[in-house]
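Take a look at this single chain, the form predicted on its own, given in structure tokens.
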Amino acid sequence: MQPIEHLYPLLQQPRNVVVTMHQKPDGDAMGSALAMFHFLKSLGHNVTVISPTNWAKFLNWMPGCNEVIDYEIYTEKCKALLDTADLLFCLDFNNMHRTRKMELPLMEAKCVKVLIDHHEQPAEEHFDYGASNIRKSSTCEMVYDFIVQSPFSDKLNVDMAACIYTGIMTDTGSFRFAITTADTHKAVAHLKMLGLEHNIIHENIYDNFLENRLRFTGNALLNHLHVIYEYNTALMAINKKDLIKFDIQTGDTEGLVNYLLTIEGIKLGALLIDRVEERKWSFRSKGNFDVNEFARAHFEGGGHKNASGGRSNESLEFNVKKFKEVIKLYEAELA
């Protein structure tokens, strides 16, 4: 994988151009992948962006997202347009698998394949050019270097800081994470003198959902978290007869993990989603315990030092009985 700066001069002449980012994309994959779409098109470049899958609707406000193709709905079109490229952008995922059904065509595809993420252990192998850091904040303030550090940065404008913004500050937990450091500050408030308005992407992302939202949370406090105190760890298992009866569609558990650190000396905290096709893990920690290794070593997942995900095919009870076991193997780490 050639370092990204390399990549430059392959931007200076128009081409057909494809952007992804990894499934159910929250606001860093968004934000990063139609910041790239406004940047290459500002450049003349014909650019589609394509989700894996379904997203968020409080993402829906985003410049540009109107224009982003779902490949689960329209699976032939996609390939068709991956056929054409020249370009890939592979934004916030650092392996195909993390793209679903994508996973395949997107191996197949003949073009230039461009790897921009933060997360540990990229496959770098398949991959022409790219750039790799988990020392940053998010994919989003990637985006931003590779903007401004490009011979094009006067095409920096409002619509690119908006995306921008919001996967900086989403993935930042609105700058209290410790993975905010001064450049990332330097990067919003050069956004800002653009002219973004960020009291607005906040509005848009955190008060925008629907009153049963409010309340499957207030469910899910009341009636699923368990707290264990002998291993610093809270848990929460969602079943499926939750989500139907509060009528939770993508993007309604967003965050919900991150209530279970707010409990006093909680070092760990653990969400089980019981999805209709797998049940889905969300870990988030508190100093030195890496849930990225935990994830990946007992949940088929992987991540980020303090924030990670897993999968599994089995039930949602015997998910909780094998977390329940595996976590007393770290009872001195927990401590």
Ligand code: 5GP
The other form holds:
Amino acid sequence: MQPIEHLYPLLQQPRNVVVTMHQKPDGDAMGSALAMFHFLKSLGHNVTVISPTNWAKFLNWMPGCNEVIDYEIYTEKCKALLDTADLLFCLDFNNMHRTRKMELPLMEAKCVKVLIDHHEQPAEEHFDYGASNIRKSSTCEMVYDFIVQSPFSDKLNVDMAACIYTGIMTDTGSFRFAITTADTHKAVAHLKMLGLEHNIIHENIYDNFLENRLRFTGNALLNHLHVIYEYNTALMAINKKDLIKFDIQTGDTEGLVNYLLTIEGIKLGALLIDRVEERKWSFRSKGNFDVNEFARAHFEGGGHKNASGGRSNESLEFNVKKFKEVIKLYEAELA
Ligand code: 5GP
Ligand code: MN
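Please could you give me the other form, the form predicted in complex with this ligand, since above is the form predicted on its own?
Below is the whole assembly, all chains and molecules, this chain first.
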């Protein structure tokens, strides 16, 4: 993988570009993809953003989101776009299987492939150019760097700023996680000077849910929270019945895992959701407990040291049982 700066000369000519991100894109995945979309379009490229799956509706306000194509719905159209692409940007994921059904088409695509990502242990061998930096708050901050360090930095505008801010804000927990640096704040100061209205973005992302989602959260905290004090661990498993009862949609469970770490002394928080297609884990930790390694070792996942995810085809009950067994291996670190 060549350094990303080597890509700038290739952007001098108009190209067919596909931009994609991880499945069920969050604020950082959608934000980085759309910021890149606006930037490349401003350079005269023909750009399409493909999402591997659907996404949370609290992202729909983002400039350009209405043009994003869902691979699961428009599979043939997306495959044709990949066939004719000169350049493919893969944003906010470290491994092609994070794109679910797009994995094979992405691997087989003949175009130049570019990675921009901040997750641990990226599969760099699949990419021609890239930037991978686990010390960056978000992929959006890396897209900001990519734009301002380019010969086309004057193209940065308020739409790109809104997209970039969204990912920085969501991935830093609104600037509270340790990964937030002086550079992160400097980037945001620059975005403000371009006219960014950050308060509107907070409202769009965090104050736009339906009543059922709040009641679902209350029910989950009251009835499904399980604190394992011996291991300073909090676990929450959400069954299908509740997902149906409260009409839970993609994105409605985002943030739920963070409640687990608000209990005094808790080092590991684990949330399990009984999705239709798989059982999906979210892990969060405080301090030195490495949930990237934990998810990789036991739950087919990965991510960052203090925030990771995993998956399983086994039942909810099987996963809960397995989790309770597996944490015993980490007694020295957790207890
Ligand atoms: P979340 O719990 O919010 O879904 O994900 C937390 C972090 O872990 C995010 O950075 C996300 O991209 C990453 N992540 C979530 N699920 C997986 C997974 O199955 N595999 C890998 N490698 N990373 C994941
Ligand atoms: Mn991210």
